[in-house]
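Presented as structure tokens, the chain that follows is alone, the form predicted alone.
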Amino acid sequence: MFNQSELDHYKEHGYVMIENALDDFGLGRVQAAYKHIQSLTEPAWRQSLVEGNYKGGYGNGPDAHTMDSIYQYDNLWLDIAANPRILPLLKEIVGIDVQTMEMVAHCHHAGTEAHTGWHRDWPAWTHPQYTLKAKVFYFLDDQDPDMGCFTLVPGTHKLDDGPPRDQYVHETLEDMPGLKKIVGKAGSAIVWNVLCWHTGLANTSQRDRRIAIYGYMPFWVKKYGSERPHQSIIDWADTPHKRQLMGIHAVEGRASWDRKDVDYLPEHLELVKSKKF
């Protein structure tokens, strides 16, 4: 469980870190299955990057390798989304219904510049009680400051404008005011709200900075046209709760909300007959 000094640290900074989060999942099985999914999907990522027509979020090219919907690999991907160290603290910072909207590996490599310039996620969008979008990283490897860490400004998700685009560029990133290079050990994991001034700094060090990635929303945020969900979360959504965290059926939440392209489990279609709406 969170304590409230976590959410109050959360509340008051935009983020909070949490120690010895993957404890629950051995950190070397982790490591593993993180090692097998950057072995199957580098030779790809290498090609393109031969081929100039590289493509996608977090800075993947030349100086990251991006490796998305990495819960296809190892169902331990999903089983981290429901992690019990770190989902309470999330319903408590998203809401009750939360989702996971995303889940990557990423690996920023020994040697290479920065992967991205200083911003945040959206414009100041925000709810009077919850955050509409929060993230969890979690450190695969130990974290030093020369590693191109995950660096942010804390205090900045309360602010209504974002960073400027045309200072603290390239070779004066690091001048930003205020910023906190993110460090830890491996095991350990930072929430954070997205509204955060935040970049990934160059990696001057000779280690690869290796991170998952996990995105929360609110229930009720959909994705225009979003595909079904993959048949491997589906399955591994075997119970109500775990399929309102996977964005299938809501527990907590208008039933208007729910994917019709999944059939219900028996027990969650008792709950959703209950429902107005």
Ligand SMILES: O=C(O)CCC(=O)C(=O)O
Given for the second form:
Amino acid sequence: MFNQSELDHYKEHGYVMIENALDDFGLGRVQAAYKHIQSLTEPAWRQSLVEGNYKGGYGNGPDAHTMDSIYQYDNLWLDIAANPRILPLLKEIVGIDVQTMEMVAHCHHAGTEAHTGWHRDWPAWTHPQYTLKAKVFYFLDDQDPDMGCFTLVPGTHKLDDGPPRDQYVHETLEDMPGLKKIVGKAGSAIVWNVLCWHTGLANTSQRDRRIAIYGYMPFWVKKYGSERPHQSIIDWADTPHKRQLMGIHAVEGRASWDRKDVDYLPEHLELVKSKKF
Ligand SMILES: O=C(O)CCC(=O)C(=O)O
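Same protein, the form predicted together with the ligand this time rather than the form predicted alone?
Next comes the full complex, and the chain you just saw is listed first.
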């Protein structure tokens, strides 16, 4: 289900919205799986607020609860990483050897400050054809403009520089010229280039902002010293293409980039034998 106009929009503006992106899984099922993780992890998160020893990405702390490595709770999250509605587009954007680099559930609570400020995720590393890092945010609820929504400046993925560090902070966060608040219906998703200048805003509404975050990079981008994938990922990845999507063993790409601490599937081993490198 790849749609050229979606790719064109992504290339021009640095993002594209996909409606009904969770239809293959059922929004209710995804919401229930999210609630399950939240109920398991919230007590420790609350305790970390009391003790003041919270840490972690996506502004984890008083203004957000970041739930990492969600694949360990339910294979549903791994199935969503391979979402047939989105994966064909990601293969055009990141390349045929696209791998998943993170799976996170995130709650930015009602009545909290912005949990981050304007930034891009890394320097303006570019490739002539592909995006080196893209993310997909799935909305678990309708996202209204006052819900501390994810916000970006369209087109800034083409700029050399990131956003200014000392301007548009705190109470002037929303003064950023050209900003676009990403609103949408529950079950929709945004696919975006992490070079876009972006932030989350204060949630001044009475409703929690709940999203699922997925990160994608080409297979050959490595995190040196990274740990062996969780066993639930290895078990789920029961085909060569799923192995590639989880960054374990490449289908397209050199076998020399493959993980050596995970055994090959028999059919993948055949493929490796036919590779030169
Ligand atoms: O949660 C948000 O709206 C901001 C996300 C963000 O800053 C990021 O993905 O780097």
